[in-house]
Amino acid sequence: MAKEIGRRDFVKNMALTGAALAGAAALGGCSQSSASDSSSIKWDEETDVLVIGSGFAGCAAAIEAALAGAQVKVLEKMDITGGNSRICGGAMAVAESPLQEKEGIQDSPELLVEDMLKAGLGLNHVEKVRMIAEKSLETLQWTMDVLKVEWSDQMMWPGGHSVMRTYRAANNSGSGILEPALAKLKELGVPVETNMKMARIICDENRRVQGVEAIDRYKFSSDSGSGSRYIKARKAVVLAGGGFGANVALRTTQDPRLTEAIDCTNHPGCTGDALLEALKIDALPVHLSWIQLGPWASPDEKGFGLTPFFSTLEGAQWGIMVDPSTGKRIINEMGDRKQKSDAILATGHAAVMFVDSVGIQTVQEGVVDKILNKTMWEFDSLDELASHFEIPADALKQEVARYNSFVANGEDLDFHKQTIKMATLIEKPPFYAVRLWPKVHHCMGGVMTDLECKVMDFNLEIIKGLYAAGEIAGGTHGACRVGSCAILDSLVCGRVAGQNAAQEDAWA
């Protein structure tokens, strides 16, 4: 059995509001009024396990508990399966890979701990920080030998991990690998019912998660009652219904800054009902305002748009980010998210992406024919650039000269980017750019999880019958989540969750 994050670390580096505190246990427990009438609810339907949300971590849930022998459920609020899964890039960090063996990359589990615990500013819970990173090449290799997913050839290099690790969906897209995780839940026989969102969670005068109100999105009537159903989980529940970020008034009790004016590239259905549920019931938030904004997404389209395909990789990689205002570099493109989110911020105004020539081959194929005149465009020369963006074309053809001498000797002696010796001199027209301003992307904060995945209380104890996997989880990332260690989070969280929710005692 997994040994439990010690009650003294964990107070040690738990970063909460008071005010979440203090609200959260306002809303009473399981031991008042939500469990005062339990006794008294005929069930509509039962299982072993009941899973909330269909998206990767509670795919992965649903497929270890079923493949332990328990009878599982999955419930979806939304129309369409899957949520941020479905629409995510499909990227997944792994620790001494295959691929990184083939390109001669030395990595390694912990090295994985660093870059993680760096970008966290060091508040993440580090025994999960662990388990996760030990965990990646036995789910990158569960991801293939049980769920059949098509993973590309060509690992990418996301801000803030020191070596190349990351793999990708051979469609480029999350669909790659939820697609096949619904197939394996289908072949299980594995029901997911859409359009059903959890309404509350019910236990026993003991505090034992006994299961779920949830009700139909579209039958429900708050008159007749009618289109709510009581589902009984005999062994537990798992909590996989996401963040908050697409909530635009909860986030901004935790982050004020957050407000409608900052656009988000969540689904809509991304609105953390799963979570203040779960606070009803006493679940300890944690680090509910490290709020993750993305700072490769562009003003220029909705939600998640087309541009991070370009700006997130190639475009951090082989060009250069600059202050219009001043023509000038301000950080380094390869950071983590919330380094170059806070550096854009600070500027008061969007920032200007390039590349030339060379870097723009290295784009996704398809990617520039989407946003090129829309949120891209191209330029003959340096000067057409900066008078498009007005920027001093003076200073700017200097920085991008003073780039270039970086590139030349193998050292950026201004920001130390990882990558400046595979980088390419920015000099041959024409010239690609695209502005970038931040987007509430990633919710750091959730529910307190132990190494089994089950749900903690304010007194540190467990929620008996109750576990949570994903971005509903908080403490695993501290202050910044780094780029494809959430699909990495998911499944390997979402596994254990449901390994362990299979073997719960039934409780009578």
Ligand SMILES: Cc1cc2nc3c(=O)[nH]c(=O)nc-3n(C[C@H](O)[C@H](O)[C@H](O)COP(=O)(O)OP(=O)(O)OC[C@H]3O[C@@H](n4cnc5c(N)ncnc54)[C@H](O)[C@@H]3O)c2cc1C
Contents of the next structure:
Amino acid sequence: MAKEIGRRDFVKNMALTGAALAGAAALGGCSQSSASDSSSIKWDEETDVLVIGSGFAGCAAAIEAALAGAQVKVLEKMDITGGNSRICGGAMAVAESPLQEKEGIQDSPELLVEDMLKAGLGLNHVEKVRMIAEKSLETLQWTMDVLKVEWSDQMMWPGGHSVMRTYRAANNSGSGILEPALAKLKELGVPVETNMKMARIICDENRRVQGVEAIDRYKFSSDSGSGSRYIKARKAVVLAGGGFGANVALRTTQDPRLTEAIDCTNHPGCTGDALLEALKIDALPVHLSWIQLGPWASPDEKGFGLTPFFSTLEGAQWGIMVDPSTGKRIINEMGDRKQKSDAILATGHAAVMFVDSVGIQTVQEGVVDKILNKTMWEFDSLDELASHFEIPADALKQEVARYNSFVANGEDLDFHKQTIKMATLIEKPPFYAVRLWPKVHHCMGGVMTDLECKVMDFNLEIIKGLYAAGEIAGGTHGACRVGSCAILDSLVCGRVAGQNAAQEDAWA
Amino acid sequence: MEDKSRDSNHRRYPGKNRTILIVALLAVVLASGTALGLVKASENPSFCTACHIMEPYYQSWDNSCLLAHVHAEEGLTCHECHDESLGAKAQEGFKYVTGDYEEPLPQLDFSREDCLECHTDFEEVMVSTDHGGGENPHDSPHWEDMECTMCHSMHGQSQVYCTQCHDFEWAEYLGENWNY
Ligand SMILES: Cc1cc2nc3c(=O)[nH]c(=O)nc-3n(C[C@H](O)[C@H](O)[C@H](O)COP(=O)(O)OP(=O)(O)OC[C@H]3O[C@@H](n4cnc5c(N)ncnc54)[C@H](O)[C@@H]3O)c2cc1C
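Switching forms now, from the form predicted alone to the form predicted together with the named molecule, please provide the structure.
Up next: the whole complex, starting with the chain shown before.
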């Protein structure tokens, strides 16, 4: 399917490059095609705030706008709602949370900012990061009070965080947050229309966004629908269309290494078309070429699969990851995604991550049963493990001994694993191992937004009536998003966008 | 003045009017007889192939590995799912005759509720596909009320949506009407 999308969108992307360049040359000016004809448009329907996309960012924006009294409508191009939000792991970082307090973990929004900037190589838009970190606790509370989300009482510790701070939805899926959000929208009487694709943003000659042209009864599988529908947004359009990880043609224009040969964890509709439409009306692109690979993905299953429930968490914490050609560790297993992906890619082949029978006990119930003999294998000895993956056995045993000495001394002299003090010796068979090879996971880049989530143009001015939140908005995560910070980002910014959109003066 | 002339018309051609009335009545009787006949005939799925574009849909019902045929074997015909009103048929016929249709025909939307009208006990559906190991497609952690048509297709290949991200062993044992 990815291949098909790729070809179909290639022409579009070439047009995009042209449009972006033309926009840059003219330094602004709402694109001709959308601005000039807005007065002649016959609107089929209207609302105050029109939200594009029904993931976390879109739902949060729609809920807040509706709570502020605006008439709201949500458009979703796919057959089902939720995009990446629905299929994601449902893990959200929160600083100074009740669970941290219970566990006696010292944390602060500043520390979360620090972790995000470190992973992001300082490319992050700091003020945005700060806003997200500072609103994390309030947002958690909102999910509980307003959405009635059920969170697990066990936190988790994804790589790149200096302390344990991540909440997870009780059902281990983003749907545990999304379904309550959709239920809230239903309660508020906000229509969420599926199979309705925003195909063009319409603005007037003063570059005020007025609404959109949508494709009615849109079918993603055939990339066609029954015709255009013009929807007027009296106050604002909120773009919450997600990233473009599943669009091979587009992502390779930004990072040519990310060809079809690299699998992707995203939902198939993660093709960036809302983003492209924003760029066509001169929204300023930010960091589009920073596309994240998930280093915890298994080449032995499709997409995100189930292996990451081991390899992002306990596998990394209680195990080690080695290059099978040398038997040596290659990176801090609890490092951020960029460090780890780069390290694996540099070897040119899948890494092997393994734990012993003590480490495996820490893995969440049910996970091992589901992946054993599919993406995970059990071995009675390190020799057996080495032979299965063609690892030089002596080198591997030496490396395990070295790592065990770090565990015993509470310090990882090679890679400074931050959880080494909690780790246990890797010595008790059976051993459990998976293969890891990165997959395209997250787009850090997107459109430029200010702290009110208003979209900015090539003049660094606001495009009036246009907001963006979630993965479609760029800059927050810099070069690398830390695990469990995207849900936080999408919910915080979605809410901010919705609150502000509802306050806009209506143009009509 | 006008009224008067109308009156005079009446008076001048009383016999002709009666004939028209009788012919019209006869036409109505004949037409409704034909319509009734058509309605009756249209209950037979092969009637639908009177429009050649319906042939593949009919074939999928009559003799195929597809879900439409599974329903046929249970004795169900087209109208169990498709609108059987005379108006709908007349409209379809008109569109066919005037060439006002797209080929292939656009896919119709059927909601979960449509399917559940007959498959009333969803719990039963869930239990029937519970092979253990938490890999039940009808009890996914990602969806509460997923549309049936996300996976099931009546007249075309069905597609396991979940296998975009998961490798499920059970998917390999599905019939030839499935892609996975
Ligand atoms: C498998 C997986 C696991 C993840 N796990 C986590 C996790 O545990 N914690 C975490 O913090 N992050 C996680 N992430 C990242 C996170 O899920 C996403 O970044 C986040 O959900 C993005 O939310 P969003 O609302 O911006 O976009 P999405 O949820 O992708 O929603 C965007 C929606 O907009 C629709 N759309 C796009 N264009 C148009 C258009 N033109 N017209 C109409 N609709 C349109 C799309 O179809 C889609 O439904 C994960 C991601 C994946 C893929």
